[in-house]
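Take a look at this single chain, the form predicted on its own, given in structure tokens.
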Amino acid sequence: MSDRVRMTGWALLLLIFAAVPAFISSARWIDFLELTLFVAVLGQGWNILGGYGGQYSFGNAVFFGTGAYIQALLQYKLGIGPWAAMWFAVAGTVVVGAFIGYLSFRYGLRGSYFALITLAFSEAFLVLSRSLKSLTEGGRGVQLPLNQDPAQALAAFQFNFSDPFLRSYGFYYTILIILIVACALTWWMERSRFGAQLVAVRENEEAAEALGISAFRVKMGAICLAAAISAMAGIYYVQKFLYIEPGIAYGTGKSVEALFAPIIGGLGTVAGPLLGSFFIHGIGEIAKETLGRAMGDRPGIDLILFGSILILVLAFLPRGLAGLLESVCKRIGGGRDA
């Protein structure tokens, strides 16, 4: 698939997303789209390190949670505005990512060892966030105050404007912009020298080192970029729900979503996390509305169907949905040439 075709596809997709409010007014479906785009951002953060760098993480929640907690605590404890706190949240999360990366890559941890150490850090931050009650408010979490003044909606980063359109779609466009930034960074990385070095390290680290590529430096850059993108997802979550607690911030749920979206959508591709996120949540909604109701709303029935489809995708689509889409486009293009 040529770059021109890809760019045309991305432009059309962006126009569709931008025009969503003209066709969808249901709050339920807007929430569905916001959740899908949110998970795509999480997946894009994981994809940079795991998909392009081959460093599979089982604890990406440590980046999401750290960004969310810094964003919330700076406002709750120090009274810093949300727009200023955002920069500190991203920077603080990058520092955490660099710390984890240094301890991991400095001593050559990779594969299952790297996956386990990221999981260990995520669990350690979970315990710390529950234990340091004077700092994090412990298990009760941090509840940010709700802005009551529509004139301060933008300054408060809460979008409770008096205008119904901005009130209904403010956070939808926010997460859409964050996803665009995340995809643009991934697209740039994919075509940069840094991206080529990262892929070389993924394919054969020893050979890359022999060619003069510093695997340590390249992987450190990847984990810092992944941490920054994941932190943006945490910032969005805090501003939308005005609440964060240890289980949400550092629980395994966010790590699993971040991992599944790019694996199902296509590892090492810009579109993979978005495709995977739509697949995951789309199948989940379809299962709830069809099989779940047909079986009398018995809990867990939709999850059985969901899990079965995931297994089939992983078994028969090793390149994910992005690979399938590219194969279909090639066949169509070949047919036209003939």
Given for the second form:
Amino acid sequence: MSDRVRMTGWALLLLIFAAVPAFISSARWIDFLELTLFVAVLGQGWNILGGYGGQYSFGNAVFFGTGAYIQALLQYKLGIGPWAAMWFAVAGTVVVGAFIGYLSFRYGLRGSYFALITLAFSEAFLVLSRSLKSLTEGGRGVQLPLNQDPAQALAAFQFNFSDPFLRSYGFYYTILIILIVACALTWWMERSRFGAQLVAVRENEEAAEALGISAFRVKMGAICLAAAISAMAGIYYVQKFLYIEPGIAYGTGKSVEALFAPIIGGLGTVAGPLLGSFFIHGIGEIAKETLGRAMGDRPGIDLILFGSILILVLAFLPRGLAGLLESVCKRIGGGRDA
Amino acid sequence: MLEVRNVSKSFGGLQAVSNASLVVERGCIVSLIGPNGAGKTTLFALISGFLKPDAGNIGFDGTPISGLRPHQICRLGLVRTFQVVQPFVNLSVRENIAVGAHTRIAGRREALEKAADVAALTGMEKMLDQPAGALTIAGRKRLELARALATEPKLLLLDEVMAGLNATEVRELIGVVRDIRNAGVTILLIEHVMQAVMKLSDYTYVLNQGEMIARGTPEEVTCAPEVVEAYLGHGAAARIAIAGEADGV
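Form predicted in complex with its partner chain structure, per the form predicted on its own context:
The next block holds the full complex; its first chain is the one shown before.
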């Protein structure tokens, strides 16, 4: 697909997403969209490092969780406003990303070793956040005070007591904007020297080094960017639910969601994480609605369907849904844009 | 331009390169030949920073480079190609070459334009939008060369770029290599295709079992008895000489 076709597609998609309140009013479907976009942001964070850089992390929860905890604790402990806290949340998470990246890439950890060390870090953060009670409130979690003054809704970054429009759609737009930022960053990266060098490192690290690329520096850049994007998802989460606890923050759940979306949607593509997230959660919802109802109230039935679909996608769509979309477009376009 | 002084490298008990020295003058094509396993590729890896020498010094353009990382050496203007080609298989030829171009060029568009220019130099202009994974072996060898060339090197290390090509392809590539030199790039090449060595090199070094056993013009070197013996076995030079006399007179 040429850049112009892609741009048009993105502009259309953006328009549809921005206009969602015009045709969706059911709180349930807005929640569904929010969750989907949230996972797409997590996925984009993973995609930068895993999809473009070929460094498969199994512990991206460490970035999500750290962003969320910093956002929550700065407000809870120090009384810093949410809009100021979020810069620290992003910056602090980038520092954590740089630290993990430095230790892993300095010693050339790749493949499963890198996956294991990221998993180890997220587990370590899980344990720390449970045991450092004076800092993190331990397993009880951090509960942020609810703002009940409608006039302060925007300042408090809480939309529970605000005008009806913000109450219904405030967080939808929050996560939409975060996703736009994440996708724009990825889009920019894809068309920059940094992106080209990152892909070169993924393809063949030795050849990349021979061509003047410092694989270490490029991977460091990627892990910092991944950390920043994942932290933004954490900020959204805390502001929306006003609560964070170790299991939500650092449990493997978020790490797994972060990598499923881009793998199913298409590794190393801007749209992959969003496509994948829609696919996963769409399937999940349908499974709950149909199978779940037909089978009675049996939890886990959607997971079986979900697992089967994952296997099918991995087996038959190595380039994910984005790859499928591209070949379909090419066929329709008569192979005009190669 | 390049000075390798008494460089040694061993892997465990295997002495891959021992006390080897080599000089490449600016503007020359110098070749490095030797039987399989002589340590030629190891020497290339030492020069380009992929391996660290156990002993000895390597100087490029007057600066010592032993101990620098490959990407740092590349930025100084010394780049190698790989004997076993290493294309970025999921990228197009244009994108492959642009990765090299990015060493000197920050802008994506400029790098892609530069890639097209370099492709024209190496006879790849028609393959620009093919995925590198779809190239024939000859195409991959050319791509290896083009990518290295796009980094704008002062000194280019070519590791068997002619191997596996047919006679026509070899002839074409000899022309390409000569053009590159005429454009001002100094070249050090490892080659088994003697036609290329004889036609291209101004000077030749012969490595055998890690040691530099001969040096000189290609004609001198190929006649040297120790070189003949390195390739054909002990006593071969004498036997050939006797056979030559019997035939000749």
